[in-house]
Amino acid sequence: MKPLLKLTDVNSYYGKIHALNNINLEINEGEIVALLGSNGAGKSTTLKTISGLIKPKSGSIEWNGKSIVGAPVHKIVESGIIHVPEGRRIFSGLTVTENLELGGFTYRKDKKWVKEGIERSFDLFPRLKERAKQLAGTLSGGEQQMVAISRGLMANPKLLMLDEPSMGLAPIIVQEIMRIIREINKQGTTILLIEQNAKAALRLANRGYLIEIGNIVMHDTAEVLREDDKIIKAYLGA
């Protein structure tokens, strides 16, 4: 089966730091990878490589056996690549409905679609449907991390690719958000999650990578992953 996205050899830099080295991933379609590592390992530059926002220096990335390495942003979302960036960065001075139009821009010549991934947001996240009038800088961190993953399934997205989706929520809210995450996946959409909570992102995932200073050290089924002991003591509190 060919790999709807696959990073050969990806090097990336910031100036003369050598952030990436080497990157080998693939992700297949209908699943959830997570990539998992330590704060500044390489996890947030992968995905800023991915969808445009970093060039690699070399190594080719391939979306549905296409090269996207050079594309403009916009044309990687309009292909389907959609990244929530870690920190959510919904627009705080904008309702929760005007974020989700924003989101969906790519299709704004097209007002029922737009109208209906509303309200499909609203399906999947009652509680934005509450406030969907209300300033999203208002809102709790939870909403707002939904909000943020509503704007980019606005999109239609074929991967979507989470940065961090539970960092700093209360565990009740942590829950809400993984439920979710799953069910984005039972729809159809394949997901590369990048989540600290290592523990939520195995019982998750399909896959694993594991990257260390720029570098993949390990990548198995996620099953084997929650087992093996450098995972364990390294990034579940063992």
Ligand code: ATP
Given for the second form:
Amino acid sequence: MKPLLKLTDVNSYYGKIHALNNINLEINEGEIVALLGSNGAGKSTTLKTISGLIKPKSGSIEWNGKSIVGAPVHKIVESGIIHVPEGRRIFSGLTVTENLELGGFTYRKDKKWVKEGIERSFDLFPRLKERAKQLAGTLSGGEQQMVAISRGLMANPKLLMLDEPSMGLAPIIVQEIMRIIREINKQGTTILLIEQNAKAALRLANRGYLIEIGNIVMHDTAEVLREDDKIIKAYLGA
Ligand code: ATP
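Provide the structure of the form predicted in complex with adenosine-5'-triphosphate, given the form predicted on its own shown above.
Full assembly next; the chain just shown is listed first.
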């Protein structure tokens, strides 16, 4: 089976800073893949490179067998790749529903389609339905993260890339977010998950990649990574 997304020898830079060094990564349809690594390792840069925000200097990125290197961001979005960035950039002065509407309309100017997207989100996050008219800025951190994920889902993505969805959240909320990510995956969306919380990520993922200073240093099934000494010592807090 061909991978849904395949990065081959991808190199990305910020000026002279070589942030990604010959990255090779594959994601198959239906998988949850975790991208692990400490601060500054290159996780966000990997997502930005896939979503077209950063153009790699060399290497190939194939999506459904076609190159997307150099494609405009909106084309990449239209092709089904959605990136939910770190830090839940939601509109705090707008209600939950307005945030989702705005998200939906950036993808497609179709009222019925947007309405259906919001209903899907509310099925997935009943807590957001209860808070539909509440200003997003007054929500808890976990609820704001739910809005950010829901907004990404408005596009009906094939691949949802989540950058640190658990950041700053209490453990019980992290569990809930992880449960919802599993549910999104069950409903047919492939997931690329960036996490510093390796424990939570490896519980959820099928496979994982470990990135250190711009290099993929390990990749395997989540089962194997959970038992790996280096991962345990450096990332699982043992
Ligand atoms: P974090 O979780 O801290 O965001 P990360 O693994 O996502 O970590 P990246 O944000 O991808 O790391 O950063 C990779 C490297 O690129 C780091 O050395 C970082 O300092 C550098 N970098 C990131 N963004 C920029 C930028 N806009 N300009 C210059 N260097 C950057």
